[in-house]
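Here's a solo chain for you in structure tokens, the form predicted on its own.
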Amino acid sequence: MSAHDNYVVMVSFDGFRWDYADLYDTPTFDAMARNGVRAIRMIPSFPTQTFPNHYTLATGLYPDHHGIINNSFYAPELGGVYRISDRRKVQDPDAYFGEPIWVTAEKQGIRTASYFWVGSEAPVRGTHPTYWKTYDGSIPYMERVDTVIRWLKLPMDKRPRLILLYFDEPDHSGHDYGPVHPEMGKVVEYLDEVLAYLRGEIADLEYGDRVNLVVLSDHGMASVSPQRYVNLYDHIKPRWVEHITGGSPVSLVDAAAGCEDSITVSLNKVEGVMAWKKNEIPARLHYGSSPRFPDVLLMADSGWSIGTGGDPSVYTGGTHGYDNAFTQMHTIFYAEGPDFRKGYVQPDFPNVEVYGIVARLLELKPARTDGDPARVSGMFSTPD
């Protein structure tokens, strides 16, 4: 490592919708926008769920190409259903295709660190970040920031130049209260304080002016209601289905032999839900070609919920996972530091570009991605 190398700290606030900084009081986010780059919106990949999108941010690949096609999905080669709550599956390197940015960096001699990023608990392509954590959501947010700063204060021969940091809010509160609620305002304003603490600690470093800080999220949030609920088994026969994974608003169906048409034709007559056979999914979703993809995709209409029974009153508050063209699913991108322009407003862009942004900041030779660097070239302070 050279004494003049720059650093990247990439922070995700899960479920931070693109307009929260306009809806609530966020002086630190506003300061980042003035001092650096703010995207009008960053567009998540479909499905607009946490694990698929965090791994897209890490790889620059659509979920169809990196293998994490939903928060849960049936994968026979993994021995059953991948679920985000299944620690063995989460830590299985065979679950993850593509090359995450920490693997690219480590292969090229750059130390990395991850505080809870999706995929970093598994030795993808035989490689972990130099420093990484097993997920524990009980660890206080300021303590996470303190650990990041300790990493940045390590001796130069041990110091990571890329650090990824994850926070599980405001997603949890968004599910509980919906995106527009006084309690959500309190949570977003607390996250602004967390960001202020991180920015201040970085600024106090001897080389804080060489740190590029990138703040983003995986998806937005939309309100739901028990009045907008479809019980799938009111419209299709259970014997038409082998497996359903994923839940609401996106479900993946392994159909019984010859039943794909019965499922899609029946559900496409129902208000609040859409159904496609995998070879008929709209191309703009970049979805359905993965070897893990089953026979049928079910997607609730914006603001609707789908399920297979139970009490519809649970569908309150907010959720995500919908069509990524739905603007309430769109999210944030802020960045500041020596390699970014000041006061620059970045037009909307898809989140497959983030891997390439980080690779450029660290002067890495990138792996193949689904991105196009030209879409985001205007945000940098120096030309290619």
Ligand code: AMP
The other form holds:
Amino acid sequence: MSAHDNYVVMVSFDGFRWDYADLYDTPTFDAMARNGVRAIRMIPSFPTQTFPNHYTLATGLYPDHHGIINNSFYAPELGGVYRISDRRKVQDPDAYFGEPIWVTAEKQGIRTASYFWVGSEAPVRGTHPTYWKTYDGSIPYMERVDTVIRWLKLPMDKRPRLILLYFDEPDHSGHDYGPVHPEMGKVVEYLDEVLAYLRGEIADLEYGDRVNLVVLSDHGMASVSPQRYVNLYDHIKPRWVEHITGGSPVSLVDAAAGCEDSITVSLNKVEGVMAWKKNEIPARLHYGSSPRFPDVLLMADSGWSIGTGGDPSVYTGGTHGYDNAFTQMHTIFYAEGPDFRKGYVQPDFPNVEVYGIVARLLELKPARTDGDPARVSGMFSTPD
Ligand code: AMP
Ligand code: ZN
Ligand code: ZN
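Mind sharing the form predicted in complex with the ligand? What's above is the form predicted on its own.
All chains and molecules follow, beginning with the one already shown.
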């Protein structure tokens, strides 16, 4: 590491919809846009869920290519259903395909650190970030920032040049209140303060002018209502279904032998839900080719919920997971620092580009991705 190398700090605020900075008071986000890059919208990958998208951000691969095809999916080779609440599965390196950016960096001699980024708790390809933590959502946000700053103040031979940092808000409140609600304003304004603290501490570092700060998210949020609910078993027979994983708004179905057509034909007559057989999923979703994909994809229509019985009153507030063409699923991308233009507005782009952006900032030789760097080349102030 040389005294002139640049750093990258990449922060995710889970479920930060593309327009929250317009709906709520966010002076720090606005200052970042003036002093750097703001994308109009970053387009998440399908399904617009937390684990698939954070791991897409880390690898530049669509969920179909990186293995985390939903927040839960049936994977007999991992010993059953992968679930984000199952610590053993989350920490199993065999769950994760592709090469996350911290592995690319570590392989090329650059130290990395992760404060809760999806995938970093597993030794993917035998490699953890140099510094990483087991997920614990109760750690106060400001304490996470303090740790990141401590990492940036380590002696040069121990200091990471790439730091990833995760916060589970505003997603959590977005589920409770829906995206447009006075309580959401309070949460987003607090996140703006967290960002202000991080940004101020970075500016105070001796080499703060060599830190590129990237702030983004995994997906947006849409309002749901018990009035827009489809009970799948009102329309299909339980014996047509071998396994069903996921939930609302995306479920993955292993059909009983020969029952794929019965499921799709029956559900496609129903308002609020769409069903596709594996080979008929629209190409724009880049979905269904993973060896982990079963037979049928079920997707609720925008703002609708699907389930297999139970109390529909749980479908209040907000959710995500829908079609990534649905604008309310779109999310944020901000960046500032020595390698970014100032006041640049980046047109919409897919989140498979983020791995390549970070690889470029750190001058890494990238692994193969689903991205096309030409889509985002306008955001840089420095030549490739
Ligand atoms: P969801 O809204 O269901 O897509 O998932 C968001 C939730 O994922 C957050 O509220 C976090 O609690 C949880 N989460 C994020 N990262 C991790 C992790 N590394 N391990 C376990 N849970 C996580
Ligand atoms: Zn999320
Ligand atoms: Zn969520």
